[in-house]
Structure formats: structure tokens, C-alpha cells
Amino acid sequence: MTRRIELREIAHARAGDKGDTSNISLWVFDPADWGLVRGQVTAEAVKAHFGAQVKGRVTRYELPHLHGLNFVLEGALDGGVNGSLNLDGHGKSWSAILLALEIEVDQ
């Protein structure tokens, strides 16, 4: 049986900027469910979780000597910080968003 919860109770992520691109990346608290964060935490699968906010690619980078990953989300802030009149231009909230994510865990 499993359960479903939010990447935040097992993982810490930080955002940055790069012109319209955001670059998140997110490791894992305890390297014991870094199996669990890679299965499911695809690009496909960031890309769905930020829907119509991200309007190009999302790539995926694998860190596993840190249990983390990095992910390059394309197209992600009106511009950036100098094309957009986005409270968030930077994308710094990118992260705490990304934390929201849902996966399912063994009970």
C-alpha cells in the first residue's frame, strides 16, 4: 500500500535564474529515498506540476553524488527579471512550488 506526499517532507530545493530559464535543483534529506525521488520526479513530471507556467523544455539533470537533482525549465518567467512586470521575475518562489510535487511512498 502506498500514500501519497509532498517532496518537501523528504527533500530541500533551491531556484535560480537565468534570463526566461529557471534552474531548480533538489536533493534528498536522507540519500536512503533518492531511489524514490528519481523514479518519479521526471521531467515530465515537473513540467505537468508547473503546467502552463513553463512554455519550453524542461531537462533534467542527474546529481547522484549528491542524491539531487537539477532541473532547467525553459521559458519560465515572462522574460526574466528585465522583460517582465512578474512580482517573481527571479523565480526564487520557483522552488517552494516545485516542493509541492506529489509522490507516492510505501506506507
Given for the second form:
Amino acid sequence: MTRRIELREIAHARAGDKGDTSNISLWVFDPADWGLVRGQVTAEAVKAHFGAQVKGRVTRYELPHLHGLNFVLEGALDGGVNGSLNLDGHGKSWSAILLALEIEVDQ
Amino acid sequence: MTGGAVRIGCGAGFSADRLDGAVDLARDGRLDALVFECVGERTLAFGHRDRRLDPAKGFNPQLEARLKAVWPLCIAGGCTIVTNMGVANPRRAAEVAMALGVDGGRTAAVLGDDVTALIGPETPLDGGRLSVADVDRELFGANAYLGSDALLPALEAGVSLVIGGRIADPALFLSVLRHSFGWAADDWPLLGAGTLVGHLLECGAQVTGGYFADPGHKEVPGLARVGYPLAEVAADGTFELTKLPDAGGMVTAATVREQLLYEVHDPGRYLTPDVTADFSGVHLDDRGGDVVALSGADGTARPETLKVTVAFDGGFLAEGEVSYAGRGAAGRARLAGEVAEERLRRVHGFTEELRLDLIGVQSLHRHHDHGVAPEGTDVRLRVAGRFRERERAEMLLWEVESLLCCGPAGGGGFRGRVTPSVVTHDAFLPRSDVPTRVEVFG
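To test you: the structure above is the form predicted alone. What is the structure of the form predicted in complex with the partner chain?
Up next: the whole complex, starting with the chain shown before.
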């Protein structure tokens, strides 16, 4: 049996920006959860989670010894901080949106 | 840590950062250098805008307040201040610093990042996707990201304040380490290690518990008086990251990890003007007591070109807002937005992009379905657009305000503002096209 939880239960994240590209690093609190996150939080899953907000590709980088992933989201910021009509032109709040992604864990 | 270590603190992680954390570090940090990092894409663009309006402006608005508070302390403690608070006008910033009349204060201005004269209509932008002529807007200015090379002559001059403009954030810190340890300009592993020091310190409290707290998941003690970070760096590039014992916040493996990849893309290839840094093998040792030891940063040769931010007149950002409350608030706010958009398009002939946000229901992440409240009881409509002419920006505000009598029921609390704006694009220039120089004052 499995159940679904939000990433926020087992991980933390921070978002940064360069122009129209956002990056979000994701870190598990407990190394025991690393395999779970690495296996399920793929670039494809993140791209699907953000939907139409991300117009370009999503690339994932791994830091296995620190139990972290870095996602680079191209075309995510409505043109970037100096061009965006979005209240959050930096995309600083994107980290919290990533942490709302659900994954499956054993009961 | 062995003798000869260099202690560097960060006194600001962005243009509007707090001051008390910096004062504490200047007084109690036993620092060799205190660095204020105050320039981002947005603040640089605003600096150009301010300088155009007044040639005596364009530097950081908090420059004088910060220097009054920390410069005498730093001079007394033998600590050098290094900063990019000059933003779009570093020479003027140095003059303003000298005018404070701080006893013993000598300043060096780092110049040469302004490459506006090298930008022409054919200059390719954003990887060649367009040219300056294609942007078809007035050019405000262009600045290259300078590396630590540009700051070394200023440090060698023995001044107590080094002030520049567009300097890559980690280079502010790396310059101090290169000056102190004599690291070679092509010792890529050491430059990579020093870049990690700068990268972790450059955002101020973001590594000491600022921007980290999430109640119930991540607790931070004393967040209201969060301390700014300092690093004690050895000649081999390994270092300990910590904060003052009495300051709030915390330094743990988690706060350091979260900052490690902030604004980084490929952790193995972080491009800076100094080095292609490699953070992929960084090792953290959480020693407790707010001390984290770091090692394992590496680097390879620096990029051949310098990144340039080119700023253009962005016209006017218009934002009009009005609130709806109670039952059906979201529906009335949505209708109000539809009315405003229809009138702006059909009555006033607007063709520009407009953005409608329902704040409290769906604003920051309107493409995202998760966590969206189905119906708020207090919803604020925001109508935003960007226009070349101020008159059209003001027309948007007028239309949103007119909803008070002509729109859906129960709207109130109109606020509107028009903000002059700047848009930026990237270019790249060969290093040899960007000579830098240092002017010493005092």
C-alpha cells in the first residue's frame, strides 16, 4: 500500500533567478528519503507540475552526496524580473510551489 | 583553524538589506573585510534610470547611512569595506563617501564596467536571438560583470573602502582572498574555492537562517534579529562559516545546503568572470554551535568573454487594484477584470499585453492548480500592463478606478500606481574590450 504526500513533508527548497530562467534546489531532511525523491521528482515531473508556467525545458542536476537536486526551468518567469507583469517577477515563491508536488510513499 | 586565516563578513545581501547586522559584524566580528553586495539586474537597471534623471545619482540610496554606521568601526578595527554600492555611478559614490569626512577614510573607485560606448545597433543580445536595433527602445546603459582582477589594484592601494559598480557578487569576496593569500589568477581550484566563499556569503542572512523559516517544518531561532554571516578562510581555500554568537538565526548544514545552489544552474559549471566554479563535490561538516566547515570546491578555466547586462527604457508599468469581499467575491473580482480588459481593448484600443490577477485566489501562480483557494472571501483584482507612454499607463488606472461606480457590486479600496521601468537583455564582450581602472580618493 502506498499513500501520497507533499514534498514539503520531507524536503526543503530555494528558488533563484537569472533572467527568464528559474532554478530551484531541493534537499531532503532525512537521507533515508533521498532515493524516493531522486526516483520520483524527475525533470518531467517538475515540468508537468508547473504546467504552462514553464515555457522552456526543465533540466535536473544531482548532488547525491548532499542529497540534493537542482532544477533549471527555462522560460519560467514571464520574461524575467525587469520585464514581467507578474507580482513575483523573481519567481522567489516557486520553491513553495515545487514543495506542493506530491509523491508516493509506502504506508 | 590555522593562523593566517582571513575573516570576511557580509554586511548586505541586496540593495535594501538591513543595517544592524552589518554594524554588529563591524564592531564584534574581528573582520579583515566587510562586504556589501547590493547590485542585482533590477537594481542596476534602476541605477541607470536614476542617473539619467540626475547625474549625481545612480548609486545605492543607502550608501551614506551604511558608511556612517560602519566605516569608523571598520577603520578602528583594521577592516576593509568592499562593495558594489556604486551601482551605475561608482565615481560619484566614492565622492559621496569622501564627503562624509570619516577620519582616516580613503576610498578607491573601481571603474570600467560601464561599456555603454561599446554597444551599437548591431550588437547581438540574448545569444543572438535579437540585436539592439530589434529592441527598438532607448538604450539606458550597459555594464559588464567585472571579476576580482578589477578590484586587486584598489586593495593594493591600502584604502579602507573599495567601491565599484557591476562586479560579480562572489568576486567582491574572492578579491579579498586573492589579495590576502596571493592566489594566482589561473589557480582554478583555489579560485573555485574562493568563489564558494563568496557565493555563500553574498546573500547575507540567506545562509544564517534568513529566508529559511517555514513554521512546523523549519524553525529558526531569533529570526527578527537574524545575524549576517562571516567566514574564516584558510590559505588552502577551506573555510568555516558562522555568525556572531549573540545574533539570531542559525548556521547549519541545512541552511548552507539551501544557499549552495542559489541562482546556480549546473553545479559543476558555475560561470563567473573569475573561474568556472565546480560546486559538485563540496563537502559540509556541521560542527554544531553555528559552525559549518566547507571543503571540496574546485574550478576550471574562466570564460573567455564577460557577460554584459544591457538596459533599455522599459516604458511605464501600470498597476491598478480594487478589492471585493464577502460571498461571491471572486466572481465579482473576475467580472471586474473582464470589464476592465474589454474597455481597455474596445474603447481605448489597447493592444499591449495585460495581466489580470485575482490576489487571494490566483495571482503569483495562475498557471498552477494546486493549492488554489476555490473562493476567497477577500479578493483583490490587479490589472497590470506596460506601456511606452505614461498617458496610456494612467488610462489603465483610470479604467480600474471607474469600476467603483460602473463595475460589479461591492468593490472598494482602489489603489493605482505608474512606475517607470527598465528592461534588460544580455550580451557578451571579449575581456580585452573591457579595460578597468582604479581611482584613489583621499
